[in-house]
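First comes one chain, alone, set out as structure tokens in the form predicted alone.
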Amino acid sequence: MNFDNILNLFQGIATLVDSEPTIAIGRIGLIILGGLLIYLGKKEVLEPLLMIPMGLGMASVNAGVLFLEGGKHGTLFLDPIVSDPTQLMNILQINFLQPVYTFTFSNGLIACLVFMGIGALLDVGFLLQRPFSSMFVALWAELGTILTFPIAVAMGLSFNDAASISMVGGADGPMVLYTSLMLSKNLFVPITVVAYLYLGLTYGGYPYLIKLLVPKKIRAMSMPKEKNPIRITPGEKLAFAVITCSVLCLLFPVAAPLFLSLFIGVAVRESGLTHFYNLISGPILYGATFFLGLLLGVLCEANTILNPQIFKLLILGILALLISGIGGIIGGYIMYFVTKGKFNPVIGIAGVSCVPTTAKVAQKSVNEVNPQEIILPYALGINISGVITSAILAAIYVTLLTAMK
């Protein structure tokens, strides 16, 4: 037996040889970074829930390439491109993520499932407490969303390209799945996959920015005590969710299925639905975010990821985020130059939709510098803001986008 066939035993490894250097570098660099982002997932630099498993299936699909009909190179895992009927009933009885990709993922199901539960788990008393500001400091933080399609479409991007990824700027995961699917289907796996890579870093590189922006003094700031706190019964909460809904999908249809998720996730917290509150913010929001994280490694293929366009995602991703926490915090030193310094500009960067983390991100910043200051219910206002602002400028650019075909 020669070299060649003991090496075919270990298919991975003979693919590897086999293939073209940049594509074997790529696979190797993507192991090695499969590996890095369950590091940092277990030691909470990113969200864990979503890395671990994009980690550990951006690692193995990677490492489990095989050798296929005619010598082409694939896995066993899905086949994101496959289109022809006859072809995807043929693989969806063998690859083993294929029907949960197909029939979850690729429809943009997944992304309202997650929608849902997080819609479970906010209480937007906290935005009908101060609805003005925060909506306020929410459409600031949007500023990246806003400002990054027109650098997009400067650096060579379609329209409908550059649409989705400046949804990056929302922090807002789910919508930029959701928006990619419907607008640029052909780059929505690299889109989808920066937008989540980035969406880690907002824990860990919002506070630099907070640092940078507003002076120790300034974060240290108390709000006022309010004498007399306006209290929201669950009643005024669910009126909230179904008149806002029923206007929003009214307004935008092209993200109903968006806005009915988030909403209806409100809708059974408010209505006291426990059995269906537990379901929805249990099961249903952790198992779609675990196949969500996992698919979002397996997609990370070399072939897939080496992408030419993929550079200019990096760099319009990271751009996004950082001109929308620079919009959040803007909006916050408006409020506090108009308010005569009674409000704490830190609040602004929970504008930036990545639900509950920004706002953890400021009530962290400021308990840094005033151990004793409670900012959280004010930043749950606005962050609550963000994901309807962030949901409303998907709608406007699938609409505007879709109608100029």
Second form
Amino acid sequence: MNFDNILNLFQGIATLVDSEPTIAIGRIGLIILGGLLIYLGKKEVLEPLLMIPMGLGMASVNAGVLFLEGGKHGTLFLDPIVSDPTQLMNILQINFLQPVYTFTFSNGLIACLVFMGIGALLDVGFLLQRPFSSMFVALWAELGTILTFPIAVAMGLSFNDAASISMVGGADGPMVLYTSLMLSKNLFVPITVVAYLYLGLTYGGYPYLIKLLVPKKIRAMSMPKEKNPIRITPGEKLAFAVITCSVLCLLFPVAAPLFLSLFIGVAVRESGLTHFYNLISGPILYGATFFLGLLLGVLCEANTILNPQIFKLLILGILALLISGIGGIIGGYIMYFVTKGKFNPVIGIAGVSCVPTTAKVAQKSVNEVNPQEIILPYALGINISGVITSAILAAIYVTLLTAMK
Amino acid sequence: MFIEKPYIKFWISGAVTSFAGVFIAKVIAPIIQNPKIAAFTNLFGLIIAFGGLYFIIYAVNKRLRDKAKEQNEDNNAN
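Could you give the coordinates for the form predicted in complex with its partner chain, as opposed to the form predicted alone above?
So here's everything in the complex, that chain up top.
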């Protein structure tokens, strides 16, 4: 038995030896990164719901490379770039994740399913109670989405790619996925992976940004309490959801699937349809999140991810999130001065619409210095406004750039 | 009842204003020949549409304020 035969038994290693040094090093690096994501997910430094399936998918897809017909390297997971219908029909019967990818990921369905779940978890009452402050701060928290676009264009990205990476500033995973699928199909894998990696970082990174920009004394301030809080009725919330969804769909038809998904979740929640609510906020949301994480991990194959643009995307992604975070806090400070010290600027970070992570980050940061203070209702109102402003910005980018073609 | 009777007028006005904004932005603006006026009309329509939505939110907040006022008056009377 010669050495070649032994290597054929262990094709994962044989393909590593057989491939170019950059790809081989990339594969080893991505296997290690996958393990690191699982570790950080388990430690809850990063979002475990996404990072654990993503990390394992990333490690497996880079380990499980084998020789296919004609000595080509490939995997039995999925092929993201196949477009020829006959080829696709063949691959659907071979690659085990190809059906999930083709029928849910590449058409944006999975983003809409996650959005439905988010909609079911949202209480628009928080937004309706404080509409002006919520929308004002949320608009400031879109600063990264707006400012990253010209920076990305100046760095040599096309308008479409620049818009897709700018959406990372909205910190809304499904929105980035949807925009990049609509605008830059050739770069949507690296953009989405960068987005989700960074979204995981918001939980760990934003508390430091808050500490840096907001002095302890202001963080610890108490906000005025409502004396007799009156609830907004489910009927009002439902009627608002129906009118807003119709108006937004009429104005931005390209993002209508996202608006419908978000508001169908809200409508189900407020209609009291318990069985649908349980379905959407449980199996659909968690099932979609699980497959989203797994598919994102599996898409991180060295050949796909080692795109020359990836370095630029990494810089622009973190820049977008950083500017949005700063923008949110600036919005919070403006509200602080306008209300003469009755608004905690920390809440501004919740305008970065990573639901409900940034709202929880704001609450956690305040509780570190003032354990009795509850700011979550304010933060959630701004968080929900952030989702809506992100969707509107995504719609504006997609509409304008599609029209420019 | 979805919406309390005294506030229905605000809701209807808000919804009508919103859809009027959509009509201006999506129907009237595209048929205007002058691109600058078309862009301005489109923006104006968008503002009207969002203004309508804010009018609805105003209705919700007005009800909350009125109820809070009633509760305070009841508390004071007791």
